[in-house]
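First, one chain by itself in structure tokens, the form predicted on its own.
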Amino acid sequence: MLFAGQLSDEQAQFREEVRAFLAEHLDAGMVAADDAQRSMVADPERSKAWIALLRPRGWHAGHIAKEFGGAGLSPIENYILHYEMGLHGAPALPPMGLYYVAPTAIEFGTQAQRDEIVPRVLDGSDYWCQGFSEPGSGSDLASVAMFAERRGDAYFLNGSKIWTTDAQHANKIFCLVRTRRENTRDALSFMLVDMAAAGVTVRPIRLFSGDHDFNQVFFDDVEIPVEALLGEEGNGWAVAKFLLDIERGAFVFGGRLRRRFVRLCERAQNCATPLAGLWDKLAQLDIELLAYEVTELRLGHAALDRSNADAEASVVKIEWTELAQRIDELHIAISGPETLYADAAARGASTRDEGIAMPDWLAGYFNNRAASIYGGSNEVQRNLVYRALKQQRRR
């Protein structure tokens, strides 16, 4: 087990606690539709009935301190009830507002901003989307050509976001910007966007697989308050990359890892045909996950004195795309001719939204290939790594 001598008996006794609200709180269907995520992005409503669950306890919102209404749980505590939640096939939280937003306007925002933004993510009153990516930029944010005109005592947008992931469920979202027109760092800005403003338009993107996880936004003069501003105007980068470094390293995936990995494991055990050296592969998945966990719960003790390099958030998000990924492929090797089939009603496959009809893990197989492109492109993350280790060696 993971966790066998690693935990100080506070911690152990933690983990037993919400070993026994997962048993008295988690259902067999919430189980099942878990499994049958076909992306790592939590369903709205299904997220929403398991936060009201944890809200009596703070712990949709463990890793916010108590004066911001969350729970206040040390990086360690959060580990063992993000790891435990994924281990046991709980719904995964909405990650936009809650791991996102919050922190980032806690960090930068006016206190008219964190009175304002941070009690409506944890009631769950606004649900927020990512505006990052343009047709034009991807991982290289510091070329967004989004702009933001300043008029008055208000700025007007125009310009297109993509890849937003949930923009047809979210009331409100966050964009990095440019508010001068030089090709510079310091002249991105950080905004606020109400979603329901004249001239915000929400166009889907389908996935390989169907499914209706992404967006185009198209902002047209949209106008908003300079309140909106998160942190100073030119200062947008240095939002951004908080935030980022967030996405990439903040959450527990060992948990949901684990489970994707054990249910392989019960596919493999009824494979007619086992595929050639296939217990041979997975055991050495199994020892490239146990390094991953360790590493997480590692750098949750290194969060403690907040040592958290950008290195290793990009160390993390590397590891966890790259072997959820290696998950799915054995999957589908070991699924033979069953992988050139659709025929869901046979197999009890899952859709969400009016995705294709099709086996979860094949579904799953698709909608994954995208993990190592988002948030930043692991080659982008390898780069960054390396820049890291080249500055400790000067030092």
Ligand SMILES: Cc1cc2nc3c(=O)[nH]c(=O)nc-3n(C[C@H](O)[C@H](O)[C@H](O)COP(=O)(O)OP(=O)(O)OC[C@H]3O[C@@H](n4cnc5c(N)ncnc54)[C@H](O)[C@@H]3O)c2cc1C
Given for the second form:
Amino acid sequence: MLFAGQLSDEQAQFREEVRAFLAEHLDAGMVAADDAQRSMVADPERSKAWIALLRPRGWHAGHIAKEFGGAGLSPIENYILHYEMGLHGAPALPPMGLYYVAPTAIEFGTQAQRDEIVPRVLDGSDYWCQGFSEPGSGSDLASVAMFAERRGDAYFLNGSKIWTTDAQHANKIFCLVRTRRENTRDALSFMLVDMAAAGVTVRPIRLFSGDHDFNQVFFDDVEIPVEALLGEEGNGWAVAKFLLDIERGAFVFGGRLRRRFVRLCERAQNCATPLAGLWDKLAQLDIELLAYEVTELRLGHAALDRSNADAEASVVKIEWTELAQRIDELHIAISGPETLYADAAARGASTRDEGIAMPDWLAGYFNNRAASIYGGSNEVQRNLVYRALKQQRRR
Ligand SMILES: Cc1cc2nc3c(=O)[nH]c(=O)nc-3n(C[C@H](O)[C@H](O)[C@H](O)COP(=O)(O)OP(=O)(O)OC[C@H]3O[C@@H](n4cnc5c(N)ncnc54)[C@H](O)[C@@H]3O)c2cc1C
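Let me have the form predicted together with the named molecule next, following on from the form predicted on its own.
Now the complete complex, all chains and molecules, led by this one.
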């Protein structure tokens, strides 16, 4: 949350510009669909439509420098843009291309790779998915087994990736793979793979709600050119870590959380049988949310320029995911039996929504249970914070 005194005249003017844009372009249908979102990532058709509206101003890529085709917003402008979009219920932008691949290609890619990758992400030609986790490698990501064997001018990939969100929609996948048999981090490499390559098979994994969000992707002797390596061979861990720090800590969640909280308060006001201590609980959440918003702003995560600040990224990840879960838990608690006897008409509006009907707050609750797992579980994030503090103390 930004207080009037925290903004310069130009920044306040920029916020007005963003608000006017949202008032003009964000329609009630888009907002309702966003509130009812059941998946980690917005439905691609919905986010594409929103990106088309943002593109003329470059606001779909505010964090990308002008020389690479983005709007090159300052950290505070980017914060304002994303805070306001979240607060007003704009569709979330798909992160895998715009936030993960494009900045990582700018940081680690050759000029030819930047020229190829970044414009195709920005103009929507490529839709990326993330191939990190494997059946035996989640928290211990450095143990990935998928092997890329070099034969002449090509690598041949064998193995599988799992929990791959949106692989069914993606035409590209980035993968952390092993290029040597040793169990060391310098045996890992980062590769960019065309989903249409021979030997790639996508198998859906259904959620218990019946929805189709993620998949297992199999690679059966998939040939890719050596140019598909991002960064040097053996430097994949550094590339993956850069990307993971973005995934965990570089987004602005404050606006979305505030919107969720306001909706919870509205429901609490209309609650037939208020829960004991409800207003104390709301006040406590409000205070913690404000502390989170101030922290997010202070760390300047919107800038995507602190991507090596891994402990900070972990703190942000723990905080927003657990706050979101607590807001949702209170929503469930005050909703009572209605939660169980969901009206079919309340089904979420996403086209992924192939599963059982449920009202949007319940869908949000289930969706957010996964938030403390994806991007690296919160238990593992706590380990990382502890390790960083220990190192700091030694210095
Ligand atoms: C909705 C969703 C979408 C996802 N999308 C993708 C995607 O697109 N691409 C992708 O690559 N992956 C994706 N993932 C996978 C995600 O990154 C992993 O689920 C996560 O890293 C945890 O790994 P795991 O599931 O193998 O659990 P495990 O690593 O087996 O962990 C199991 C439990 O043990 C705990 N644990 C493990 N190690 C430690 C430790 N050292 N200290 C304390 N506790 C520990 C964990 O916290 C967890 O509670 C997604 C996951 C979800 C839920």
